[in-house]
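The chain below stands alone and is given as C-alpha cells, in the form predicted alone.
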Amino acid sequence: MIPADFVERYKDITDVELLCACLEQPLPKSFRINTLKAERAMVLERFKEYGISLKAVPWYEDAFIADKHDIGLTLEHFVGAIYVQELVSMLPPVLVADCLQEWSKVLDGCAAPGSKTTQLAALMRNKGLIVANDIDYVRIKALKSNIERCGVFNTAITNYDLRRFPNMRFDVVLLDAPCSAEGTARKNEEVFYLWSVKKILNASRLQKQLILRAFDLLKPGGVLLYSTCTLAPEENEEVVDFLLSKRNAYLEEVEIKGWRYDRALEEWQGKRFSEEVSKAVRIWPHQNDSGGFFIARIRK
C-alpha cells in the first residue's frame, strides 16, 4: 500500500499516477557479466542453452535484462561469472569509469554487499586499489563472500563508520549513501510499511555528515560520486547543496546515454538550491522501468 503522504509529496514534480503504477509492478531481472572471470560470448551462449532470452542495454555492454527471474540459480551466478544487479545500481561505477587508471585508489564508502565494489574491480581489471568500507560487520560477511566469488584481488575491506574513516586520500570516492530507499519499493514491499517523513529527515542528517567526510577523503582533482536509491529531495538535492555550502566543491554535469531522467530539482518546499545542483540527475522508476535513483558527480 503506497502511503497517501508519499503520493502528495511528489504529485507536483512527476507524473505520480505513472510512478505509483510502476511501483506496483515487479522489477525486471538484470545482471552484468563479470569480466574478471568470464567472457561475454561464453555467458551469452550458456544462457541461450538455458532458454533464457536476454536484452542488451545500450549504455553498458556487459549488462543484460533476462526474461526469467531465476538467473540467480544458474551455475554462472554460483561461480561468479555473472552478478545479479539492478540496472540503476550499475550506473555509479560506469559514471566514474573515465577516472579509473591502473594506479587509481578508490574508496567505496558504504560498500556492502559489494555490487559496486565488484563492478569497479572489473572496470579496473583488478589493478589499482579499492578500499571497500562498511559500518555493518554483518553485511561485511556478504561483501567478503561476493568479492571472493567474483575473483576480485585488488580490494581491501574495512569496517569503519565512514564519518571516522582514517585520513587517507583517494582519486575516486563512491558514496552510495544509506537512505529511506523509496526507489527500491518494487523489490522490497516493506519500504512503504516503514516509510515516514521522519525517517527521511533522519537519513538526510546522516547523509550530510557522510558526504562531508567522503569529500574530505578525496585528493585535489578527485571525483566523488554521490548516489541514493531514494526519491526524497531532502536526501538528494539538499545533501549536495549542503556540501556546496561547506566545501570548495563543484558539480560536473551527469549525462547517461540510453536513459530517461530529470535534472535535479532547483527548489523543494520553498527552499532554493545552488544552481550547481541541477547538474545532478534523478531517475524515476516509471521513466525506464527501473528502480528510483539520484546521482551527482562532484569534483574537488
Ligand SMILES: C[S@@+](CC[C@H](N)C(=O)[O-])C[C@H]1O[C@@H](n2cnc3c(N)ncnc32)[C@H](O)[C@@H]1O
Given for the second form:
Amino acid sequence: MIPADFVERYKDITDVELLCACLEQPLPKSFRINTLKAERAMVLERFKEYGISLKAVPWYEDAFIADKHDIGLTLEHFVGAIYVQELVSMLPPVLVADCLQEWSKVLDGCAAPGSKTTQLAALMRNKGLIVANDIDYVRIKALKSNIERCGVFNTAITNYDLRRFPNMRFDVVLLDAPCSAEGTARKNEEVFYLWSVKKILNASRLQKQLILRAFDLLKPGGVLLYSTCTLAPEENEEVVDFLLSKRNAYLEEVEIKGWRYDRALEEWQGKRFSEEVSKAVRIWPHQNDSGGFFIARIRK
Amino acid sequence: MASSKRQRRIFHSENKEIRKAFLEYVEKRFGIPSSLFEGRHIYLGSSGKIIMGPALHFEPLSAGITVGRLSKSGNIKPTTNFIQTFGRFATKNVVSLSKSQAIEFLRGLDVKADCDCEEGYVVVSYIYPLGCGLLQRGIVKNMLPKAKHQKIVYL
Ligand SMILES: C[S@@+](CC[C@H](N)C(=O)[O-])C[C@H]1O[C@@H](n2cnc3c(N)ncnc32)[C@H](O)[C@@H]1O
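Alternate state requested, the form predicted in complex with the ligand (shown: the form predicted alone):
Every component of the complex follows; first up is the chain already shown.
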C-alpha cells in the first residue's frame, strides 16, 4: 500500500505511475563477487554449471543479477566467495574507487551490517585501513560476522555516535546515512506502513549533523561520499545544500556508466538549492529496475 | 581512543611472539608462505584468540579476523575463517572431498579421509577450502562452528 501523500509529493518530479508500478514489483536478486576469497572467472564458471543465468552490470565488473532467488544456498555463498547485495548499495564504494590507495585511511561512518565496508575492503585488496563505525551495538555483531565471512583483514570496528567520533583524519569518508528508506520499499513492505513526513524531517535533522561531522573528519583534499536509500529531497539535496552553506566543500560530478539517473533537484517545495548540488544524482527505482538511491561526492 | 573503559588494550601494539609462532605454524603445517601476511599485524585477544588485522594507533572495539586460537598448552588451532581465506595457498595437509562427502561435511558430519596427510588440523576442501578439520585415525573431525552448518543446494 503506497500512501497517497507519497504519490502526491513526487508527482511533479518523476513519472509517479512508473514509480508506483515499479515499487510493487520484487527487486531483482543481485550479488557481487568477493575477490578477497575467489576468482571471478571461477565463480562464473560454477554458476554456469548450476544453471543460474547471470546478467552483468555496466558500471562494476564484480556485480551480477541472477535469474534465481536462492543464491544464498550456493557453495559460493557459504565460503564467502559472493556477497548478496542490492545493486544501488554497491555504488558508493565504486564511486570512490579512484581515491582508494594502498595507504588510504577510510572511514565508513554508518557501517553496519557492512555491505559497503566489505566491498571497500575488496576494492582496496585488503590494504590500507578501514574504520567501520556504527552506533548500534546489535547491528555491529552482523558487521563483525560479515567482515569475518568475507576475509576482511584491513578493518577496525568502532561503536560511536558519529557526531561524537574522536578527532582523526581520513582520506575518504563514506556516510551511508540512516534514512527513511523509501528506496527500499521493494524489499521491505514496512517502509510504507511507517512512512510519514515527520519521519523524513527527523531523519533530515540527524543527517545534517552527521554530514558536518563526516566532513570535518576528512583530511584537506579528501573525499566524502554521502548516500541514502531514500527519495525524499529533505534527506538528500537539502542535506548536501546545508553542508555547502556551513563548510568550504565542493561537489564533484557523479556519473554512473550505462545507467539512467536524474541530476539532483535544483529546488524543492519552493526552496532553491545551491547550483553545485545538481552534481549529485538521484536514482529512481523505475529507471534501472533497482532500489531508489541518492549519491553526492564531496571534496574538501 | 578506547571504545569501552573496561576493555583490555589489545591493539596498541603487535604481539611479535605470537606472530612468529602463528606464521611458523601455518607455514610448517600447511605450506602457506609467511610472505602472504606482510604488512598485517597479529594481536592476542581474550581467551587465546589470535587476531590478524591492520596496524593501529588507537584501541577499537575489534579489528581484523580471529585466525586461530592458542590453547593453554601452547597449541595453535586455525579458525574456519582463516582456512577459508588462505586455504587455497596450502600445499600440504589438504583433504579433498568428493561432492557427496562435501554435502555431509557442510551439514556438520565427520568424513573419512583418503589421503596421506599427517594427523592434526587439515584444510578440508571441495572446489574451495570449506573449513578446518581434525584428522584422527583416518577420520576428519568436523570443526565447522554449528552456526555455519547448512544445507547447500548448489554445489
Ligand atoms: C543505511 S544503514 C548503513 C548500511 C551500511 N552502510 C551497509 O552498507 O551495510 C545506516 C546505519 O547508521 C547507523 N546509525 C544511525 N545513527 C547513527 C549515528 N548517530 N552514528 C553512527 N551510526 C548511526 C544505524 O545503526 C545503521 O546501521
